[in-house]
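Only one chain is given next, in structure tokens, and it is the form predicted on its own.
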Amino acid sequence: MPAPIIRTRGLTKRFGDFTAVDDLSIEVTPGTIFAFLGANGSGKSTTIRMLIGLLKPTAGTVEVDGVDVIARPRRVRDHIGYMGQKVSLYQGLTLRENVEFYAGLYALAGKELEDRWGALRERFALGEAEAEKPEDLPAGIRQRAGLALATLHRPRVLFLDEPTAGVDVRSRGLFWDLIQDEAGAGVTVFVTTHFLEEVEYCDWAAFIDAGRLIANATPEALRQRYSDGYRVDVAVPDAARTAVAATLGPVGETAATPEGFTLRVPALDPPVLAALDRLVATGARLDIRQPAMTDVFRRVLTERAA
């Protein structure tokens, strides 16, 4: 198991009598996409200020790719990058301006930078708009050059800051496949999201309340731990039932319906997969239905109330 490459311990920040971040403690493995999700005013943007070094925390310890954030926060700078709620794209100057002034923060220039931002440009579908300026840009292709200007120094960890809010359906999606494709090149990717069914592109979900963690774990994990499970919907002819629901075995709770019957599982684990494959060789027809990470969030919080 690798180092993490993100850590923290006891984090806390205090303004005042407010706390707004409470003994917070994460890992967050090298190459994964760590998802940090809560409501408004729960300490998602106060803890990524601390994790990048622009906020000294109260209390506690920070450690991002072997840096000492608090000690050293300038150094972490050069090993991030960083995508606030409100691209950081200068209006007046064009897009392709705006590369040549980070460009020259991370000392980039001449064959490296045309290099560097020419396969960018490509991937990310900027070459129409390097001769716009970003006010004159629709929201979706400002997101995608505010990550392409995150990701020009090569940086080892990518902090999302609600990265996809303002978008239309379609751009959000595009957006999530380049971060997709970011860790799959290796890079630790840590995002904030209020839109809950974003989880499902992350190898790991954590939830704030009131600046205190309340659920850390793979997206997985927390349906089993925090919802009534997968529901499978079965149709099958009426002759036909007895002998298909028999073919399943113990792998869950079954209930008739006027289509066939409806099977509860907490998780579509190597048993129940066979058991649904089997249900596919009798002829049956499947509608599986995963619960929907806004239950689950929802149960969290009900859970730490009670």
Given for the second form:
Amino acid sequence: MPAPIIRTRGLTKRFGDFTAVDDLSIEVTPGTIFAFLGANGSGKSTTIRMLIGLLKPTAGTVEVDGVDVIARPRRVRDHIGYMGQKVSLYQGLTLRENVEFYAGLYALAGKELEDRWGALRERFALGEAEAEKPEDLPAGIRQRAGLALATLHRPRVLFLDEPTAGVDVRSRGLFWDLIQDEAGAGVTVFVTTHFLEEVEYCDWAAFIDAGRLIANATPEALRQRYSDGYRVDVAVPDAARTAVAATLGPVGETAATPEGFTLRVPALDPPVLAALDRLVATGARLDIRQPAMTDVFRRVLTERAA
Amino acid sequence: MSAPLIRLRRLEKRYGRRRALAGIDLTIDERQIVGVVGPDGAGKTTLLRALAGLLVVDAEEATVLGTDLRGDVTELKAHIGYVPQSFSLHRDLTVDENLRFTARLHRLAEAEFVRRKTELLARTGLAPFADRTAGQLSGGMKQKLAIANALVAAPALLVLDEPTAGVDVVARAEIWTMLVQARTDALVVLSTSYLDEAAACDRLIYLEAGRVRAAGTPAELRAAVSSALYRAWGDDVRAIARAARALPYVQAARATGRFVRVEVHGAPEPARVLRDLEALPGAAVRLVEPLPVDMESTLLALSSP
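Other form of same protein, the form predicted in complex with its partner chain, not the form predicted on its own:
Every chain and every other molecule in the complex is listed next, the one we just looked at coming first.
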């Protein structure tokens, strides 16, 4: 396991009597997508502001890509890209002019800039948007442009604060393809979202409530802990019942149904998938019900309240 | 047969030269939950504001609860509850005072107000917070108060613009329960970006560029799109997604937990899709299953150029 690229220990921020972030300790593995979740006002944005060196914590430590963010808040900025809920493109400037402005901040110029921006423009499908001003672009394209600019200087860590808020389902999908590609290329992505189905696109999920960490695991581990597991409805032709029963093997609990049977398993690990694949080969039809992340997090919150 | 609750023919709303609504045709006959969905900038908020009687509009016909939107809507507004996108109650008044203030605007008798308030506070779980100022409520509670406030005068039409945006998942479920209860006495029209909420509406209106591109029950919209959906299970889901995207008929493929969601366009033979996905180069697929088209695929297909 590589050393974490983001690490906080006991991170705390108080504003007067109000504790916005309370003793938060998290670790993020390099090259992964880390979903940071919680309702409005739960402390997400305050945490991000501390991670990127914009806000000094009341207590605790923060390290991002080897930089002690509290001691050297400016130093971390070359290592990170940030995109907020309101994309920080300058209105009145065209996208291309925005690119040149941001490139100037990172001393990127000449052929190096042309190569880098040319590649991003192609990958993010921004060619037609280049001469437009951000205020004239649809929200989905504006978000993509924001992400392109946040990655212009090849940061090792990307902080994305609700990047898909107010964006339609098609643009949300394209956006996540790009985020997964970035992670595939080794970039670490720290992302917040209110769309819990998007947690499925991430490698890890941390959930905070009233500034405290209440869940911190892979999405699959959370699903196992906070749901009744997978349900597989198997429809079997009458003639094939005996053959199917012999094929399945002892992978989980089964219960007979008029069409065949229902199988319950805590996880769809390789042996279970292999068994299900053998079932399909015998002519059975499967309907796999995976517990929805919305229900998983509803259970996280209600168990905490209880 | 009674008059429809909403009847719009060629409804338009212009802002300068831009047409935010470019000819909306819509008839709603009975109380239900109607979801207005569609891409950003499609005109959802404008349509909701028009239905709430807040805009001057052009139309061949535009009646809401039997009142012409092109005439005097003062009386109509007494029968509409409107919850805008941003919280717009009085932050320095308590929960109780906010509701009382609205009740007075509607000239509700004290006994009727107390009865409605008690019921709404119980239904929303806000009763223990009746004396807290609205500004001190959490995001979810603020939103529940805004809806309770819109319901206090027992409207016949409840219009809500993204009522659950930014609210936690528990409060979101509670708000949905409130809307399902409100449906008994009122037509509920709302916009939402959440797929599970869109799927739970009785009827959906898909807007695009100021026009109704599709309308019907969620099941009708699902049946009308020509996409197909598959799940491919395997160990390295991101590698599977990349390989699947290279297939000519695959519109989208995304690593989603333990499987890859594959959207297919152009109706290739299912047997061919299954075969291709089982044999993706460089990615071990353990199991492929065809799935019924869900709300995500439906909206994705509707938004296709």
